[in-house]
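What follows is one chain in structure tokens, specifically the form predicted alone.
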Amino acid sequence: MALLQMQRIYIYALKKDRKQILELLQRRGVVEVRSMLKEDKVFSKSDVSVAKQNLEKNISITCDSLSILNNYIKEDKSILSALAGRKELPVEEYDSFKEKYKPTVNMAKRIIELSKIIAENKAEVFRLQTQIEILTPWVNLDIPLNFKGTKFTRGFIGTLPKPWTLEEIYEKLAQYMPLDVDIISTTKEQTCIFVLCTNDKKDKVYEVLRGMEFTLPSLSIDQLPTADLSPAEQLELLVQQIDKTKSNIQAAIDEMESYDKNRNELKFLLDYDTMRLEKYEVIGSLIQSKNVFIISGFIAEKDFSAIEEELTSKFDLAVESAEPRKRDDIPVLYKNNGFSEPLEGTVNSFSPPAKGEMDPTMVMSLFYYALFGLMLSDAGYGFLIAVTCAFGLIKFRKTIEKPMKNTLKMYMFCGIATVFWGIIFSSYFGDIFDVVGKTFFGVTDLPVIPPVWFYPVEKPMLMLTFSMAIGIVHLLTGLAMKGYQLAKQKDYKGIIYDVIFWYVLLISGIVLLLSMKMVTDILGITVNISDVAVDVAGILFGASAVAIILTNGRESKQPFKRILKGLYALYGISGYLSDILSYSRLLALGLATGVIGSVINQMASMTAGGFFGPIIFTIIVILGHALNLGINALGAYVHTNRLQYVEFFGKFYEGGGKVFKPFGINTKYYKIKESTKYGNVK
């Protein structure tokens, strides 16, 4: 429940060592570089926009080439490849990549060029196939489609809608004889015809044809390979062009596939330029003179001595630290144990602690795991989650990346908590032991495994009471966290006015509610509270309410406004009541998991008869419980986060800070392997 102490760091070094110093700092990943010094006549910032644009362009090209390559040759990845983490490479391999850099960039560009060639040729094949489809009805025409006639004749080549017979066409054109009509082809949609008439009657013939809805071929003569050839000859040429285009496509695909063996070089190029881009972004924030440059930023206090020792032993430079200033936006770097560390990301999803705020991760983790387990509350499901995550952590312990490691650890602890509550309420894949025992072994002494406490389905009001009791503890803990935070700020009046008075009001209010028979009857519990305790609770409730009214508007100088603000603050007790009722979701989700699991088991037991019964039973159980686990685990995750963000954090935590983002190796595929003196930096 702590944050690491941060310091300002200043590094004064010679410009000739800039590249080596920045690469060392990048590999160490312990300094967040900030531009905290102003420019003057001697020191100024460099314009690195052109270099950054070139690197961004190369990164984009490399990403596109990898994506294109993966479209043609799928990368062989296992289901568990995400747990393997990035591949480690020695720093020497990083340094030696300079020789491969330009050829690899050219290879990436060539892959993109090949994809364009393939796309253009596929479009050409489609165009040629369209021409073939249009030409096919004219294949029996032994003259070119652009034939217009001779010196004394006029030819018309085109289509008529719907089927026409030769007699019907001659009947329409009979008065303009002599002429010749040929039907080239006929379909349900159209009739392709060739009409030849004398020049003196061409206008009249064309007018009649137009009345018959005559249209010229939809294929432009300019699109044909050679306009003076017959359609059959045109088709032959088009087929040859398609074959040639397809061979070009295949050649491009073959060349594309040949680059599969260079996929790792492309991946390294992406990471290499990503690292260089980050380095240039840092260079752009540095102030430098002709021979000297200055790095400023933040570093964890625990890492300062080691980085100072390493830098001064390798370079001629000076390193100094300083306490952060009041106006500094100090980055947040957590310090938690292995139990609560996995939930740092959950806190960040809400917002990192602001300046002066405490880290809520440790206290939150105690409730987070417990509430998740209570919502899922099935020992079988919890066992599967815990064992699966533990297997991943053990199997890939040497290669797994920290974010994935924390995710697995979080779900492993959630699974363990789920097992605990499942045992308490005797839920093992619903009531699978009872159903199997009764269905296949004739067991009558049920339940096979009784609950340690009770069945929530049988006593829902007791479960509701228990859920709200946990909610009260959760909310009071949040209020206590506020008191602790005020104590660190030495705001002792705030502790009394904003914490202690509310504690007295809430606890005395709970005592008064539990003294009412109507309330205890609804909750299904029996509570014996003496009259003296009730009287004392009533007095304390009234006194604390008056105290809240008088003190919660204390920042206002006008008495009337102060009282109004105090009354509004007292109205906040209704918010506490609604918050407590929010914990009824513990009952709802817990019951949903158990009831759905039991329904699945009952459905499976109906098919258990006969030779194939056990097989069908097993299939239904596996599929049904897999679905139930997925749905309710997701619900438990979402609602556990909600209870932390809204009910718990709402009592003391605002956030608004910034996570520590050191200058480091934020790559996708590779990481540099190098022994260091530094601990893990998150």
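Note that the rigid core is defined as the largest set of C-alphas that superpose within 1.5 Å between two forms. Numbering follows the first chain given and starts at 1. Computed from a predicted structure; not experimentally measured. First, how it differs from the form predicted in complex with the partner chain.
Superposition of the core reveals a Cα shift of less than 2 Å for residue 324 between the two forms. With the core held fixed, the Cα of residue 262 is displaced between the two forms by less than 2 Å. With the core held fixed between the two forms, residue 156 has its Cα displaced by at least 2 Å.
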Second form
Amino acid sequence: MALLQMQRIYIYALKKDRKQILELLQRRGVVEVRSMLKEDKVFSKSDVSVAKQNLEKNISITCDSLSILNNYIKEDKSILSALAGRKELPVEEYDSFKEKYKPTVNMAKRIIELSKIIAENKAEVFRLQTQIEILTPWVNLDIPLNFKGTKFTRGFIGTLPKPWTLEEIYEKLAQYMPLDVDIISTTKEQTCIFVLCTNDKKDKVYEVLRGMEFTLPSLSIDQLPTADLSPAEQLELLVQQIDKTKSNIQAAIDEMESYDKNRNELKFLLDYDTMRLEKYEVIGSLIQSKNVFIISGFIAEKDFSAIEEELTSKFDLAVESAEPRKRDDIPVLYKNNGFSEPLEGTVNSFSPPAKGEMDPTMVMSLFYYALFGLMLSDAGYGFLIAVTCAFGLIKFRKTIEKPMKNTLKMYMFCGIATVFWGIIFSSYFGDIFDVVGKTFFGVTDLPVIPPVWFYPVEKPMLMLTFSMAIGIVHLLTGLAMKGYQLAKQKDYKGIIYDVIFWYVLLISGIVLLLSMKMVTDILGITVNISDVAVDVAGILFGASAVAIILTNGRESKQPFKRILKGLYALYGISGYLSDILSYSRLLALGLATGVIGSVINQMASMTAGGFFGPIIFTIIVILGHALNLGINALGAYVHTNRLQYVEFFGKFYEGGGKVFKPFGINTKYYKIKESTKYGNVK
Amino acid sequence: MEMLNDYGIVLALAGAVLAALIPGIASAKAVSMGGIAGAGVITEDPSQFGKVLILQLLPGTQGIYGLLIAFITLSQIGVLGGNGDISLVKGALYLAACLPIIIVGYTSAIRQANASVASIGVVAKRPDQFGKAMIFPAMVETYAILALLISMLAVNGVSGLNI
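To test you: the structure above is the form predicted alone. What is the structure of the form predicted in complex with the partner chain?
Every component of the complex follows; first up is the chain already shown.
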């Protein structure tokens, strides 16, 4: 339940050490750089936009080249590789990458070039194939397609739609003899013909041919450089060209494949430039004079002395710390134990604590796991979740990245809580033990494992009461958190007016409700409350209600408005009512898991007879429960979040802060490993 | 009147079947709305698949709640083995008990799908705001859960009545 104390840090250093100092800070990753000092005549910010642009360009080229490479050669990745985290790389390798830098950039460019070459050549093959298709009908023609005639003759080469016979064509042209007609080829769609006539009759012949819808072959053939060759020869050339283009493609693909072994260099280039880009962004925010530069930013108090010692021992510089100013937008850095830490992300996705707010993670985590478990409430499912997550955590304990580790841990704790509630309410994959026992082993002494407390299906009202009771505890905890926060802000009036009065109102209200027979009848519980207690509760209820009306509108000076606001605040009790009812989802979702599980078991048991029975039974059980687990785990996750965000946070927490984003190494594939704890930065 | 009592089981079964049918139809439509919106996001940014899938699935629960009520009812009225002897009044009561999840399940699934689609839009533009985006559809679901609760209590209650 804590946030780390942050303070300002200033580092005054010589420009000649700039690179080394920044790289050291980046590897330590404990300082969030912010520009806090104004520029003046001596100190100014330098323009790094050109360098940044270059790096951004390189990053995008490398990204593209990696994805292209992945298109041609799939990288073999196991499903679990996401858990394995980034590879570690010694600092020496990082330092020695400078020599490989240029060639790797060129390789990335070459890969992009190759993909273009491949695409262009594929288009070329397509174009050539179209030409072959156009030429194929003319393959029997032994003169070039662009033949126009001789000194005394005129030739027409072209197509007529639909099949024609030689006689039909001669018939049409009979009056313009002498002429020669050849049919080159006939298909259903067209007839390719060659007509040769004397020069003086060419116009008439052309007119008749036009009447028969004669068309010249498509222009593209005419314009070929090889148009003077006969179609057969042209076809041969085209086939050769296609072969050549295809071999070009193959060569490009081969070259691409040869880069597969360099994939790691590309990945490293991406990381390397990402780190450099981040460094340049920081450089752009520094103020510098001719020989000196100043870094300003935030650091956690606990990290300060270590970084100060390291910096001053290595460089000639001055490090200074200062308390954050009042108007500073101080970044938030959590400090929680291993149990609550996984839920920092959940708080962040609502909103990190604003200035002066407390970190709700610790208190929230207690309820989070419990509520999740109660909604899923099946020991079998919980066991599966917990064991899977624990397996991942143990197997990859050395390399797993923090966010993934936290996710797994969160679900592991959720799973453990689910096992707990599952045992309390005796739900093991629905009622699998009973069904298997009854169906296959003839067990009559049911249930095999009785619940520690009760079956929610049999006593839904008791479960509802229990759910709402948990809700009341949750909400009152939220209210207590508000009190704690007000105490931290030293707003003692607020504690009395906004917290204690409400506590009195709510608790006396609950006592009053429980003293009514109608309510206890509905809930199916018996409560013995003495008459004195009821009277006391009644008085307290009335008094606290009046107190709330009088005090909760205190920010208004005008008395009438103040009372109205107070009344409106008292109306907020209806909000508590709906908040408490909202916890009925614990019952509904818990029952849903159990009942659907039993349905699956029952369906499976219907098939259990015969030799294949047990096999079909197993298949149905596995598939059915996998589905049920998936859907209900999703529901439990979503609604746990809702109960935390809406009901719990609604009582005390607003958020609006900013997460601490230290200047560090935010790479995708590699992390830099230091060989000694401090040092190795030359 | 005695003869009419033979039809009690018909009313009860109608309630059970409608509980599976109507919210099921609505959830199918609702999930498909989410799927259509989600597919658009995935074409741009495949890495958001997990988040979009969760948002798509949220309005799918109404169908499951309906199924749940249908199953409880079926087992109570003896259709899944047992004695199907149910008076006309009792049958009608079962039908009435199923009504909350039938009606609220239908409308809330569609409304929740609208919220889901909007939230998918949020994730497309601001993937880091997934936590908040998820809450909007979940708010709508509250009412389906309340309806489920009442239907469940009512079906259980009716089975205990001696009429």
